[in-house]
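Next up is one chain by itself, shown in structure tokens, the form predicted on its own.
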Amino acid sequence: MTNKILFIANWKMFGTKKTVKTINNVIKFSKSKHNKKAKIIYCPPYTLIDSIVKKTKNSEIDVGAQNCHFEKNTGPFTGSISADMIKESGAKLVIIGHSEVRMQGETNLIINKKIINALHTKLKVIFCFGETLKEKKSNKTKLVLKKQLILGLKYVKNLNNIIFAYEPVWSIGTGKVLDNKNLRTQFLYLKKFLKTKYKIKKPTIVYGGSVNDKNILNLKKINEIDGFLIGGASTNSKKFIDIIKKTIN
């Protein structure tokens, strides 16, 4: 999908109006010479991506959004977003499957509609995936990991098109990150599975899961990773860049 390592920031439950001209050093970093290695993706709320599209118009940052209903068109769904209207707000991406969607109840049934919708509307997918403590402790990561790649993928077509965001559940928000060996080992089989089933001549898997200014430095020592889906810390902007600089320097 692209040679530079991506930065994606999940803003979550987080952000007005008024938050929005926090971005304008990420902004100007990105327009610098410094910054020829990373691709910024900012997911905001649906209300402020019309305002973040219009801010980062004139860079190279893209805008995408946390999530979106599995109905193509407008229907009888109080309070979702359709696809369609992602697209006209002018995001080019849509994260789905997250862990906090699927603990609400979200199913691999729904997320694949959801991937097929956004996919045919256009959108680029981060589809995410990962395992609970439970069932990383049960011995059934790679199992749990094959299953949900299995069904969130059914039919799916334009596979270039997703970026992949492994997200160990029990890693978001914990401060806990797996140790590089088995985090590689997790990342190896990931690409390899995705590579010999899809056909996908190069998978683009980002990490997810805690990740922050303090630990970066570590994360980036494993090859295999292509990026990152960054809660908490990408809504400070200096942390943000932080974490880019130390990751592409």
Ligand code: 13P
Contents of the next structure:
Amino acid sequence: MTNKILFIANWKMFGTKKTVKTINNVIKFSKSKHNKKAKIIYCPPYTLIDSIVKKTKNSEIDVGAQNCHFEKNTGPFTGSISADMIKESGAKLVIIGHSEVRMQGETNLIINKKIINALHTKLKVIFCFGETLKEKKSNKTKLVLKKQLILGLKYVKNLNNIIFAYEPVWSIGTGKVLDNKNLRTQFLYLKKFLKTKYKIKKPTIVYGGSVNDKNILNLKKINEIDGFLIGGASTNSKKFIDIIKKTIN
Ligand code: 13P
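Output the structure of the form predicted together with 1,3-dihydroxyacetonephosphate; the preceding block shows the form predicted on its own.
The complete assembly is shown below, putting the previous chain first.
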């Protein structure tokens, strides 16, 4: 998809118009000669997509949504947003399968429908998957990841328009991160699986879970990681730039 290192900011249910103003520095940095290696993507709440799309218009920063409904266009689904609506708002990507949405009852079947519709709408998909602490403790990680991938990707065709995001649930917002050796092994396994089962030549897999301006120095040593999906630290422009700089330098 891209040879640049991906830095995807998932703002979750954070961010106001005031926060949007603070991304000026990130836009400036993205355009500077110091940045040739980073590709930045903002996934703010729906309410801020329009203003961030406008703000980043003359930059290489892309904007994504954090979820979409499984019906493509319109329908009687109060409180929901369709892939078509997201596309119209100027966003180019959408996060699907985030554990915080799975926890609200989103099944692998629903995720699969969302992925198919989003890709059909010509949105790129950031497909999240990951094991819970309970699954990890009972040595079910590989099994769970495989199941989430297989069910999520059923009948999916444009696999090259998917950014895979491995986010161990137990690592999100906890400050806990798998040690480099095991994380690398996990990425090697996932890449091999996607290459052999789905014939994706160069799968793009990012890591998400408590990435911050300190542990990034360690995480960046894992060559198999194609980028980062960052929650908390991404709403602070200074920290976000710091993470990017430390990775690419
Ligand atoms: P944190 O970086 O806050 O742990 O969140 C990770 C995440 O869920 C990104 O999608």
